[in-house]
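Take a look at this single chain, the form predicted alone, given in structure tokens.
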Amino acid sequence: MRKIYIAGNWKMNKSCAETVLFLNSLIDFNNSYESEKIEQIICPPFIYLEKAKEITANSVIKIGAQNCSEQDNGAYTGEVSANMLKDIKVEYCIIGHSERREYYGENDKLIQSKYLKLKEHGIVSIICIGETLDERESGNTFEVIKLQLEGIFDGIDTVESDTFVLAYEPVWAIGTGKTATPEQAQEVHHFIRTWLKEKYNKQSADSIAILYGGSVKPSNIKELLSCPDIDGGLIGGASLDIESYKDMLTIAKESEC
């Protein structure tokens, strides 16, 4: 049984002190919120990920970056390798997310040498696929996934559905305020599970999680995961108020059900 995912990227927003404050509101929280199928994850910028881990070291939420370095270490100015995000105990990374192709010219090629060093130190990639508006208003939504998909995966054999999980994110659908529907969303997710199934086996299909992102809010998530192929959200800026999060947790705990 695959779990649902309740993934919050900040991308460049909070203070520290704002980061402190969401953290412990949301250990509150948990004290009387138990589910052991729901993964929280929180992924806020970088420079407060040391502070987010230690807020939350004896708690269920996990703690994610939003990049990381394909370079283990040397003359990269600038950049995080994959090492020290371990060194710190992060969990999770975001790779390939619509931003970082758009305005820093990332392909398939480099998201999949991120995602085979993050595979290397243990920590679980958020993989990121999707198409923009042009492309699924000229019905090639399917063709656009599916050469993500070959460029992420050439040369991979196998798959482990402990070292990452997909996402996918309409471009369109991100910070617009439109969200694909449900029955779009479900579409094209079963689309991808059908071709991992294809490039693969229906065991690693069947455990492989697949999220949507592109504007997830408490008023629209509990029709996404009835969907049998939606197992949870990466979610933008529904993540960054606290009694939003808590929420679309609630939402998740009652579609266990």
The other form holds:
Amino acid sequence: MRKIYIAGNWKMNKSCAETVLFLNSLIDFNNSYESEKIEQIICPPFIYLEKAKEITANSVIKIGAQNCSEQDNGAYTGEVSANMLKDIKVEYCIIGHSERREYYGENDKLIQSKYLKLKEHGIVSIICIGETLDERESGNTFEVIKLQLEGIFDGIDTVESDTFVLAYEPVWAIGTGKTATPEQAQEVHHFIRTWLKEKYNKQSADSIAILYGGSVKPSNIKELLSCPDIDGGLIGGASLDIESYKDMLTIAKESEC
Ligand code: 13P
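Having looked at the form predicted alone, could you now put up the form predicted together with 1,3-dihydroxyacetonephosphate?
Now the full complex is given, and it begins with the chain already shown.
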């Protein structure tokens, strides 16, 4: 049985004080929320990770980074290694986000290197894939997703569901308010799961979580979670607001997924 992931990607937002306020409020909420099937993940900017880990140390809340280096250590100005993330006990790390692909030139080969490095240090990767609007409108969605998966998993012969989750984030739905319809999302999630089954096996495909990202909010998360292959959300804007994050947790707990 796969868990439901409610993962907040804060991107480059919030101050230290706002981070503390949000996490303390979430801890209070968790005093009466209890659900073993929901994985709560918050991914603040690097600079607040250690503080976030400190605050959430005795809670169910998991903390994730938004990126990491593919290198172990050395002269890589501005970079942060998987080993450093492990050092402060970060549990998750987003890699391959479309914003990093677009603004920082990251490609599938690099994303694979980051995944392998995170795996070596026991950090779960949240690996993002997704097509642009042009690619969708020209009918290439499945081809693009397939090429991304082939690139990221090239040469990897076995996979373990506790080392990564996938996040399908159609680029045209990120920060635009335009969510993929549950049908559009489910169709791609099903395609991804079938790809995993064909490349690996049914057991792996059935156990790997696939999150949806792109304008997820309290008003649409229920429908998205009702789709058989959608195992949660990677949420940007709506995860910045504590009330909306709590609302999404409440809806996820009530969902049948
Ligand atoms: P929004 O939820 O703001 O569209 O962002 C999605 C995203 O990029 C999460 O990684």
